[in-house]
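Next up: a single chain in structure tokens, the form predicted on its own.
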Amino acid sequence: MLKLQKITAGYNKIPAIMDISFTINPGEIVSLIGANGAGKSTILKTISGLITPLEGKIFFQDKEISKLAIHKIVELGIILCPEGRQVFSSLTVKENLLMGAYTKSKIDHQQLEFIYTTFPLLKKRLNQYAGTLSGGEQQMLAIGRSLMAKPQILLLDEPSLGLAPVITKELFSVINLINQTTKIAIILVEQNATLALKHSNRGYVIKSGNLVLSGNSSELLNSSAIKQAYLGEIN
């Protein structure tokens, strides 16, 4: 569904990636783990057109997309989800889920309804500014606002940034709840290596910018290297 292919991306031609290829397919979910600066979230910029590669190319469905414009990838149904949530502040969670739909030539409102299924507490707080929401809640509005684009990718860079462990196990029930009742398939960036693990298919490791690792969720998390390296410290 998405390969990457020997991809080198960064800031200010300085890579901060360098030669990552792989792929996702349909409905599956995918984590990427590593230390913070590993350059995780690169990757998901540079496969959501915020950031062009230096070299390489990526495909989706077969059609390279590595130097379309960001709202073209959009339309193709690739979102990003972004760290820190980013919601609008000043506007409603209703205005916030919209705006999600901004590349559509009309409201889907059966999509609405499945996100307010999804999320009830946000139908209950339409009105309300989603700059007085919490953390979580935001975070759920945020998915949210990425669901109303209808992706058939999801990219969710750190959904459990700033979130207490109870919220951070109720939204990874969620996450999972999406991609079982959708088949949409979401690449995760997850700073808890064993929470991300737990819940996805397949993982990949990025270390200074190299994938060095890959292989099955269980695989990884019974790893020896991995759990030394990334595992031991979070549970």
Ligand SMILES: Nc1ncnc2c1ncn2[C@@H]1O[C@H](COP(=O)(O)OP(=O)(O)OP(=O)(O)O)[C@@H](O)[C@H]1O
Contents of the next structure:
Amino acid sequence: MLKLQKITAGYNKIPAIMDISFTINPGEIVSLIGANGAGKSTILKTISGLITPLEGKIFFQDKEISKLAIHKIVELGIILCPEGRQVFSSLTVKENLLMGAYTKSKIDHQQLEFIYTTFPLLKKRLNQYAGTLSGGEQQMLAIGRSLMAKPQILLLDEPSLGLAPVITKELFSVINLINQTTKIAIILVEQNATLALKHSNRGYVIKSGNLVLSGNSSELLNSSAIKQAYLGEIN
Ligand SMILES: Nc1ncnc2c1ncn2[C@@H]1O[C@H](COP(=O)(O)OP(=O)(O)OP(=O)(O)O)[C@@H](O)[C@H]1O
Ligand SMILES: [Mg+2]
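With the form predicted on its own in hand, show me what the form predicted in complex with the ligand looks like.
Next comes the full complex, and the chain you just saw is listed first.
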């Protein structure tokens, strides 16, 4: 469904990720794990067109998308839910959700209902300013907003960041539920390797901009190399 072929990308022509190749199949949850600064967000930014690759190609359903403008990539259904949530603080919950559908000619009310069912907590707070929501609620809103763009692939950047373990657990159950009910493919970026692997089908380990390990999540969970890679000790 999505294929990265030898992608090198970075900032000011300086590579932050090198020679990254991976695939994601329809309906899968794939996790990208690695320490601070490994290049996880850079990979998501490259897929979503915020950064143009220096080398390599990206294909979505066999069509090359490496050089497409951001809005074209959004229109294809590749939607980034960014690190740090980035909700519009001075807009209400409802307004934030509607903003998610900005590339659509009309609001899909069925999708809005689906989001309300998935996140009942948001439905109770539709008129509250997003900036006054708790961290967990903001993350749910950010995911809800992304869903309004009708993703085929959802790129989730560190959804657990700064959340209490109990909220994180709840959030990840919802992420799995969304995947099961809608069959949306999800790329899950996490520093919390164990958490990500427990909630994904396959995983890729990124270290210093390189892909160092990949496999089924259950295999990776039991691998000592993963713990080393995660701690930055793999050579
Ligand atoms: N806008 C930028 N300009 C220049 N360098 C950047 C920029 N954003 C990130 N980098 C660099 O690119 C490298 C990879 O950063 P990236 O944000 O992709 O890491 P990450 O794996 O997402 O880390 P974290 O878990 O802390 O979010 C780092 O060395 C970082 O300093
Ligand atoms: Mg990041």
